[in-house]
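What follows is one chain in C-alpha cells, specifically the form predicted alone.
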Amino acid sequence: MGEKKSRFQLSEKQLGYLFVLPALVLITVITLWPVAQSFYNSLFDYRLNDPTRNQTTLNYQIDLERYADHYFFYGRDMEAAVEASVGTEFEQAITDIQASIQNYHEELTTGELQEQYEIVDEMVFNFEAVNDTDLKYAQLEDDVAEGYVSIFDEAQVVFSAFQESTEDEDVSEAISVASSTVDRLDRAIVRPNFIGLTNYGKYLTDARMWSAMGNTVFFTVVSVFFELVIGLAVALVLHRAFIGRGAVRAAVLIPWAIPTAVSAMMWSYLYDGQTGIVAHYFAQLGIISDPSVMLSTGSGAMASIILADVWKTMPYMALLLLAGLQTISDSLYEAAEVDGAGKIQQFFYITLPMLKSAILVALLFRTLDAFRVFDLIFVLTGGGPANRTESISVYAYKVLFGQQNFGEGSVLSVIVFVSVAIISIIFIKLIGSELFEGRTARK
C-alpha cells in the first residue's frame, strides 16, 4: 500500500489569520464602507431638497410618477396659457413650447417607455405610492432629455417675459400656473450630477469651515488636556488605600454614566444668566463680569462647554489611568525609597514612564472623542453665538441634514475622518508606543 495522502491542515499563522477574519470584516463593514459611501457621495452634487439632484447618477433619469403626477395637470394649465396668449407677440412662442413638449412626451411614452409609463401613469390615477425603484425611475437618452430640458427651459424664458410685459391679472395667473406645472416637469428629469473633487475645493477654502475646524482643535486640546490632568489627579487620590474608596470610585464615575445630551442639557441650566447657579456664584467670584456671559459671548460659551466636557469625561481619563497605575509593582516604589526618591522624583521616574501605554491609549480615546463632539456643543450652544462654538461635527450636520445637502455635507464628513486618521497616525508616530508596536514590557 503506498503511502496514505496527508490531510489539509492549516498552519499556526493561517489559523491566527482565520480567527481575526471575522473581526476585519466587522471593520471593513461597520468602519470603512460608511466612509467609502461618504466620499463616493462626496462626488455628486447631490442634494435631498432638489429633485433634480436627488440621487447619485452619471446619466439623464425621469421620476416617471412625478412626471406622470404633474403631466395630468399640464394640458389644461398649457391650454390656459395659449388661450391667454392670443392676439400677443407670445402667442406663436408659447404654441411652439406647447407643440415640442407634446413631441417630446410622446417620444417618451411610445417608445421602450411605454410600457413603463403607462403602469406608473395607472398607479398614479389610483393614488397608489410607486415604491419600486426600478418602476419609479427610468433612464434617458442624453440628447433626448436634454433637448426637452432646453424646451422647459426656453418655456419659463417666455413665461417671465410674457408675466413682465401684461398688466392683466387673468392672463398673469394664467401664465404663472402654466410655468409653475412646466417648471414641475423639468424637476422630474433628473441631472447627471457627478462634479468630481469640485466640493472638496469649495470648503478646503471656505472660511466657516476652517472656522469650525479651529474650535473643533481649541475645544479638544484644551479640554483634553485639563481631563489629562485631572483625571491622573483623581487616579492617583483613588490608587491610594482609604476609607470609603469604593464610595469614592463609584460617585467619580457618575457624571460619565449620565448621557451626553442629557448633561448638556443639565448645564444649560446651571449656566443659564437669570436662574443658573454656576452662573451667578461665578459671577459673585468675580470670574464672570455677569451672568448672562455664559452663553451669549463667543468666549464664555466656549469656556461652558469645555468646564462641561471636563466635568463628564475627566473620570473616564482617570479610569483608565487608574487601570495603568494598578499594574506598576510596589516594589520599584520600595526600591526607589530605599535608594532614597523623594515622592516627586518617584512620579517621575516610575510613574510617568510606566504610565505611557495608559496615557497614549486615554489620550487617543479622549482626543478622537473630543475631536468628533457634536451633540454636547449641539444641545448645549448649537454651535453659536454666531457659529464661534460651531465644531466641525456640527457644521457636517447642518449641512447634510439642515440643508439636505448630502454631497457637500459627505465632504465634511471625509474631512472629519481624515483629520481622525490623522491624529491616530501622529499619536502613535511620534509618542511611539510599545503597545503599538507589538512589544510588551516583558522580554
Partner chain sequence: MRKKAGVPFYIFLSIFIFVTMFPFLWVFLTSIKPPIEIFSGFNWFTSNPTMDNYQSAVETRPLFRYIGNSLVVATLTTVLAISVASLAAYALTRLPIKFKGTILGIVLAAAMFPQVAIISPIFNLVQGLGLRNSYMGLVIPYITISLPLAIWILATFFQKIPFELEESAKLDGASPFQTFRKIIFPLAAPGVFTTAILVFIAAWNEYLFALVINPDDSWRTVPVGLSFYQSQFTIPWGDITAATVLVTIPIVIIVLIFQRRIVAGLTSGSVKE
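Could you give the coordinates for the form predicted in complex with its partner chain, as opposed to the form predicted alone above?
Nothing else is written out below except the one chain.
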C-alpha cells in the first residue's frame, strides 16, 4: 500500500506542471501554431482552387492520384494524335514528344516511386479515392520535374501550331483531345510555389487593403469612443441605489448576449429603406435625407454599423465601468465635499483617476474586438456598398474563402494579427502590470 502511494505521489510542483500542460498544449496547437502557419502560408503562391498550387511546397511534387488517373487516357489520346499527324510536317515532332513523355513516365514509375505509384494506380483503377496525403503526393527531383514540365510545354506549342495549320476537323479534334490530356498531366505536377515577400509587396501597395484598413481604424476609433463616453455616462447614472436594478441589468445584458450575427440581421431590418423603422424615423427627423441612404451609401452604411455596434457593446462597457466605480470608497467623495469640491471637480479629480485602470482594460478589450470586426459587417452590409464598409477581416475572409487564395489571404490575416499585436503592446505599456495583479501572487 505504502509503495503504491509513493508511486502515485507527485510533488505539488510536478502536479502543477501536469495541470497546466493540457491547456498549454491546446493553446499551442490551435492558436500559436496556426498563427505561425499563417505567416508561413503568406510566403507562398498558394491557391486551393488551382491543382498546381494547392499546397505549400518548396520542391516539385507530383499528385500521383491525378497523374495515374489521366495517364490512363493519355496513351489512347496521344496515339490518336500521332495517327492524325502521319504525313504532316508535325509527324516527327509529335512522335518525339510521345517518346519523351514515355521516357519520363518510365523514369518516374520504375524508380523509387514504383511501389507507391502501383498502389495508387490500382486504387484509381478501382475508382477508390486516395485520401492518404503521404500516399497521394510524392516528391520529385528538380531536374526530372523541370524536364518533364518543359516537355509538356513543348507539346502544347507543337499542338497549337498543328491545330492552326490543319483544316481537317477530325485531326483538329484528335489534337485538341491530346492537348487537354497533356495539360491534365501537367497539372498533376505541383510546382514549388515559394515566393517570399512578393504577396506582402502586393498588398502593402493595394488601394483596397488601405481603404479596408482605413475603414477598420475609423470604425474602431469612432465606435469605441462613443461606447466609452456613453458607457461612462450610463455607469455614473446607474451607480446609485434604485428600484429595479435587476431589470436594468437584464436589459443591459441582453444586447450583449445576443449573437452579433443575429443582431446584425435585426438591424438590417431596422435600417431597410422600405420597411425599416429606424431609417423611416431618421428620415422623418431630418437626420437623413431619404430612408434608403442608411444602407445604400458609404457614409450611411458606416454610420449604421457604428450605431449597431454601440448599441450592442456599450452595455458591456457600462458594466465594467460600474464595477470599477463600486470599488471607489465613498469617503473620498465625502472628504472632497467637505473641502468644497463641486460635482465636476469630483469627477475629474477622484472618479477619473481612480477609474483609470478599469477604463484602460475595458478599452483594450473593446479596441481589439472592434479592430477584428467581422460578423457585424459581413451580415449587415457584406462590406458594401462599393467596399466602403469593408473591414480588414472581411477583406481577408473574401480573399481566403471567396477567392480560395490562401497565400494572399494569409497576408491579410498577418496584417490583422500584427495590427492587433501593436494595439495590445501600446495598451499593455499603458496599463503596466495591473492586468496581472492579484492573479499570480501566492498570498
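Throughout, rigid core stands for the largest set of C-alpha atoms superposing within 1.5 Å between the two forms. Numbering follows the first chain given and starts at 1. Nothing here was measured: the structure is a model prediction, and the numbers come from that model.
Original post:
Does the distance between the two CA positions of Val190 reach 2 Å or more between the two forms, the core being superposed?
Top reply: Not so; Val190 is displaced by less than 2 Å.
Original post:
Does Ser85 move its CA by 2 angstroms or more between the two forms when the core is aligned?
Top reply: Yes, because once the rigid core is superposed, the C-alpha of Ser85 moves 2 Å or more between the two forms.
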